[in-house]
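What follows is a single chain, given as structure tokens, in the form predicted on its own.
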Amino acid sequence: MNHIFRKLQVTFPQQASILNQSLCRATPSIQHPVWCTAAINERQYRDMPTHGIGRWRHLLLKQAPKKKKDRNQQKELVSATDTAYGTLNVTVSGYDMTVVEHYSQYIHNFCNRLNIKVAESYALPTKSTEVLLMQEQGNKTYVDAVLKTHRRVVQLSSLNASLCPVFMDVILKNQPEGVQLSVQEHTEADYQTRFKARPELEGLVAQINH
């Protein structure tokens, strides 16, 4: 028994010394954690370029540049058929701009409810009309008032012939006072009326061409 007890006493100090040595070796990293972080954060790729990282557009195929659309290009006209009309212009005109605008919006919304295709809705240039009066004594005239006519166009495409009477009946019953309504087929002349005439510029262009 005494012999065994002595062996145990010898083994315990040996194990304690081994544990102390391992702790001593590990203490520098625990006591000085800055050394470890400095080694981790140290850049190992100083000589390698990094300016191209994250770029991917050079991998895409080159596409042809998009052509700019001509805003003044006329759209193709829809031809009439046996069951439907072609391209129709519903023109609203009047002296009160607010009433004309609201009535054209009403026609546009009504077409949307009836699933009538509206190609486009636009405003025509305002026309100004001068009212001249002649003096009681003399031949001179003077401007008494200037009337401005505002016009709006709702362009319809492929209006069904069976739906046209119902459509016309409803918009005529809701036509406000002082507003004129006309429906006609769209032509190239109607397209040209959308642009304001500039006679001075046209005269200069004519002089340059001659």
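Take the two forms, find the largest set of C-alpha atoms that superpose within 1.5 Å, and that set is the rigid core. Quick caveat: nothing in here was measured; it's all calculated off a predicted structure. Residue numbers count along the first chain shown, from 1. Compared with the form predicted in complex with the partner chain:
Once both forms are fitted on their core, the CA shift for residue 82 between these two forms remains under 2 Å.
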Second form
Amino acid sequence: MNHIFRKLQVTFPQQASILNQSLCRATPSIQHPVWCTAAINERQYRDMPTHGIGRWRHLLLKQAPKKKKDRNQQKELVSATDTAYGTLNVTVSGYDMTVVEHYSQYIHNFCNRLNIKVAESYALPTKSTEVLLMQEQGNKTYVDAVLKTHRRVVQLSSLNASLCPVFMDVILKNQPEGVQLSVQEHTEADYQTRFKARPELEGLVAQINH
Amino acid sequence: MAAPCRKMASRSFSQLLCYFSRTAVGSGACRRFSVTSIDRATPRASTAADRATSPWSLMAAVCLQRLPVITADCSPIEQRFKQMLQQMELEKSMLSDHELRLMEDAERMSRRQADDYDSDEDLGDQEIMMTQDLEDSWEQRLKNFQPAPRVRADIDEDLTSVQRCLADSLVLLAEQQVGAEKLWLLPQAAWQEGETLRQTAERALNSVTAAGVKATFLGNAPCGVYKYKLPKAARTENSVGVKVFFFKAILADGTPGSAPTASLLWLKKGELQKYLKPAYMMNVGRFILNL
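Based on the form predicted on its own presented above, generate the structure block for the form predicted in complex with the partner chain.
Shown next: the complete complex, the earlier chain at its head.
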């Protein structure tokens, strides 16, 4: 049934077109269904009125090509104004990683809900603390436990001063047990501590300077 | 209303360094708190021309809260859900190092007890302490540990104690003379020339509590306002009523040990209704969170 309809559709342009070429090209399509006409590389319908009907990419504005280096640049520090605090770091730290992560996610979602702009949300390296206990008989200490302190930071780009008490109150009331919360200003030094030290580079720089 | 608003807007706000920690209950009833304020600009005196005379006199009040020290108990549904989740996690989890060592030790013991035991097979040095003994010593230490009781009924009944109801957040209420009568309300003080409203609130707190109480104010902006008109008899040309601005503060881990004056109460949000006037309660209840 379908191919009968297709034949009918194809015959309309055939009647409308004047060129013989199109007639010749159109005729094979009557015998065969439209979708297996010829090889894919052969542009068959360049003279068809509907040629290029699906093109849309030429309508978009030209985008500047994306630079790959942008990802690790430091975001600008917002300075405090009369009615808003500047860039703030909300640090959540604790021994239990799931609780710390969930709490930092809660803070992030809460900021989104209150339309507070979150500049960044990252983790600082984990610090391991070994707890050494003295043995009951003798002076030697033995390793009792290894405690890992996890830290997560949610960086807010600016906080409205009128919103601050509400924000702090809710966060404090929802603070889980075993988790420390700290709200501080973000400084350049804080940003630099996130990078690993590069001893070879520092050695070379020292050699150049001497 | 012109003068104080303009002053607040023109001053740069103090930067706060706050550190809050919530750890196991030691001897103190409050969370450990430390605040360092970095920068505080001096207030700029407003000229006399700025101030328009307004018939409303201003006061600032402080809503001092003591945050919960221990977690609240779970409701029955929460308990069942918690147990179910713990069971699921246990079933999905992998064996820890300690459990693996226990299994290896048990296997080694059973191999040694078998008839065809060859002592040359036993590779590696013998551990002086078997893993099971370690576990037993840990169990013993746990039994020796006595945690403090979570709920102490006698302290909970005492409304003036700051250590009551450790699982809820409490608000400080003071009995103050307002006009002709003594009312229970959040500690307040009248605003004076040359100070910010927040400083007024701090003054209100210091006047009502003992000297050792340390509180952190959560910001320079008020969280609520309540205005009331004076009774018709007391109204004059210059004073129609009073506007009270509320500031939130959190009790730090100072020693509130020095005996507070008898007219202070620490109340949960649900208990406030018995002591506050209805209109005041409606206003104040809007910014006190019941979390």
